[in-house]
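Next up is one chain by itself, shown in C-alpha cells, the form predicted on its own.
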Amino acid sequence: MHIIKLTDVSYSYKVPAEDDSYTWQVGVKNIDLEIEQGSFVALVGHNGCGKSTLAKLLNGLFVPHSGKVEVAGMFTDDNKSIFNIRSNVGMVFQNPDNQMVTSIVEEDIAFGPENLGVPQKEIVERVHWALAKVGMSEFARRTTTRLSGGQKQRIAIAGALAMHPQVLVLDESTAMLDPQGRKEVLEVVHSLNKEEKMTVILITHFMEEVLGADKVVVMNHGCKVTEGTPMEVFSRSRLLEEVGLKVPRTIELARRLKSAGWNVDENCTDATELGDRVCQLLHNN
C-alpha cells in the first residue's frame, strides 16, 4: 500500500533575466512515483538533478504546476489538507543549524509539537521518546551550539520525530557531515525504518548510503531515469555513468577482482567481508 504517490508531476522555477523579465527552469518533469508505506527509498542524482525539488513537493512546500502529489490519501494542492500533510511528512535538511530555533536541545525538539497544539504533558513524553530514538537523551539540557555536526543532525531528526510523522524525508542530511557523523545519522534512520516501521526517503549523492534501501530512484535533469533495488540499479553501470554517478567503491572493486579471475562475490557491499575473502584466497594460494 502506498503512502505517497506522484502522478505525472512537473514543477518549474522562475529564473530572473537581465531585462527584468524571467524565464522558466525545469525542477522536475513528468514524475511518476509510488512510495510504499514502511519502505526505505533513496533518491540519487548529481547536483541540480531535481532531488531537492522533489523533496519539497512531498510535503507541500512546493505545489506541482501539473500532476498530482498524494500523501496518505490527501493531495498537496488542497489547502484544507496541507496542515495534516506537513504533520505527516517530517523534513530534515542539509544544514541542521537552519532548523534549530532555540538554544537548548529539548526546547528545540518541543517547538514543533507546541505549534501543533499538543498538550504539554504529551510534548514532554514526545521529546523524551524522540531523544531516546536518536540516542541523545543525555543531551536534553545541552546548548545546541556545543554539539558536533552529527549530533546536531540527530537533534534535527528528533525534532521531526516529535511531530509523529508517518514519513521522514532527509534532504542531503549527511552532505555536511564527516564519515562518523554520516554513519551515526544513517544508523538512526535505518533503526527508525525497521523498528518504528517509519517510511524513510533519503536524498543523497553518496551511493554507499543507498545499500540498505528497498528502492533506489535515479534522477537526471528533473526526470526519473530508472528505479529498482540497489543491486538492480548498480547493474546499470553505463546508465549511472551517463548521469554522473558510480556504483559504491566496494562493489566496483569486487567486480574488478571478479573480472581479473578472483573467486569473489561481485555484488559484495561489505569492505571487511571482501578483504577477508581476498586474504583467504591469497592464503590458499
The other form holds:
Amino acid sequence: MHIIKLTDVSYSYKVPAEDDSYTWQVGVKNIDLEIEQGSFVALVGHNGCGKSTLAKLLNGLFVPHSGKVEVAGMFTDDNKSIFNIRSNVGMVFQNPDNQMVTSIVEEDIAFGPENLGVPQKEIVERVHWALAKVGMSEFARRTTTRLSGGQKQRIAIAGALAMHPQVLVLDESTAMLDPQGRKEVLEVVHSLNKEEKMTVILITHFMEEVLGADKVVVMNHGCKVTEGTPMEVFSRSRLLEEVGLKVPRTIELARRLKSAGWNVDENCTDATELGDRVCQLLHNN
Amino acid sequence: MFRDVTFGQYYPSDSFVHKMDARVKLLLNLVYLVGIFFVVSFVGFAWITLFLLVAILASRVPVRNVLKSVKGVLFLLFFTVILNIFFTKGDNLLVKWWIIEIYAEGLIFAGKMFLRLSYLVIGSSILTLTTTPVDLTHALESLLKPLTWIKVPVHDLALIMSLALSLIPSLINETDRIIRAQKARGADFDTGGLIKRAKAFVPILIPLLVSSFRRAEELAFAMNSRCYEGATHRTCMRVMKLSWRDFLGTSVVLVFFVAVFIVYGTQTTWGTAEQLGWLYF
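Output the form predicted in complex with the partner chain next; the form predicted on its own has already been displayed.
Shown next: the complete complex, the earlier chain at its head.
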C-alpha cells in the first residue's frame, strides 16, 4: 500500500528578471511517483536536479503548481490537513546547524511535539524514546554546539521522530558530514526502517548510499529519469552516465572483472568481500 | 580569532544557587538592583559585601570569575570615579592645584559610586553565572506571560531570543571561516589605522549577512516542517517548579533588603545627613 503518491506534479520557482518582471524556473516537472509504506527509497541526481524541491513538496512546504501530492490519504493543497501531513512526514535537512531551534538537545527535540500541543508528560516520553532510537540518550541535557556533525544530524532525526511520523525524509542530510558522521546517520536511518517499519526517503548524491534501498529514483533537470531496485538502476549505466551519476566503485570493478572473465559476483557491493574473492581466485590459480 | 569567545558566562555547577528556579533568581536580582540604591553609607556597603560573599559562596563560583565581570565596565567605572572626584564640590577642600580642586566629599561620593556600580555588576553576574541563557529565556517568557493579555507577543519574543542564542556560535564560526578565506586570499586585517581596519571588515560583513539570510530561510523551513505556527495550542516540555531552595533563598534576600530599606529607606526620607550620623557616612 502506498503512503505517498505524486500524480503529475510540477513546481516552478519565480525568478526575478532584470526589469520588474519574473521568469519561471522549473523545479520539478510532471513527476509520478508512488512510495510504499515501510519502504526505503533513495532519490538520486546531481545538484539542481530537483531533489530538494521534491522533498519540500512531500510535506507541503511547497504546494505543487499542477498535479497532486497525497500523503496518507491527505492532499498537501488542503490547508486543513497541512499540520497532519507535516507531523506524518518528518524532514531532516542538509545543514545540521540550520535546523536547531534551541541550544539544549532535549528542548530541540521537544520543539515538534510542543507545536503539536502534545501534553507535557508525553513530550518527555517521546523525547526519551527518540533519543534512544538515535542512540544519544546520554546527550539529553547537553548543548548542541559541542556535538559533531553526525551527532547533530541524529538529533535532527530525533526531532523529526518525536512527532511520531510515518515517513522520514532526509534531504541530503549526509552531504555535509565526514565519513564517520555519514555512517552514523545511515545506520540510524536503516535501523528505523527495519525496526520501526518507518518509510524512509533518502535524498543523496552519494551512489554508495542507495545500496540498501528498496527502490532508487533517479532525477535529472526536474524530471524522473528512471526508477527500480538499486541493481536494476545500476545496470542502466549509460543512462546514469548521461545524467552525471556513477555506479558505485565496487560494483563497477566487479563488473569489469566479470567481463574480463573472472568468476566474481558482478553485483557485489561489499569491497572487502570482492577483495577476498579476488584473493581466493588468485590463490587457486 | 574567535576561538575563545564563549557566549554567556555560565559557570556549570550543582550549587544551591544554580538549582534555584531561574524566575526566582531573576526577580531576586531585581530586588537586589533596586535595594542597592537605598544603601548610602560605607557601613551599608560592608553589609552588601557580606551579602554578596554569602551569595558567591552559595553559588560555588570562584570569586575570580565573579570579579571578571567588573572588567567589562572598568572603563565606565574609571570615568565615573574621575568625574565625581573632580566635579563634586563640598566644604572640606583637600587639594587645590591650578584649576583642580578636590574635596573630601568628592572622594567619598566617588568611592560610593564606584562600589555601587561594581556591586550592581557583580550581583547581576551571579545571576548570569549560575543560570544558562536558555533558562533565562524561559524565565523571562514565564514572567512576562501576563503581558500576552495586552497583546504583547511574549512567546515569539522568547523564541527569537532563544533562536538568537543558538545561532550565535554558528555565526561566530562562520565569521571565522570567512576571515580565514579572505586572509588566504591576501586580505589584511591586522595593520593600518582604525579606519583602515574598520574598512577591512566590510568584505567580511557582507558574506556574513548573506549567509545569515540563507540560514534564516533554511531554519524557517525546518521550523515549518516541525509544525510551528506560533504560540497557539503550543505546549511546553519544561516544567518550572519551585523548591525549598527558592523559598529559603527568597526569604534570606527579602529579610536582608527589608532591613536595608528600614535602616536607609525611612531615614533618608525623614532625616538629614547630620541626623543620620555614622549611618550616612
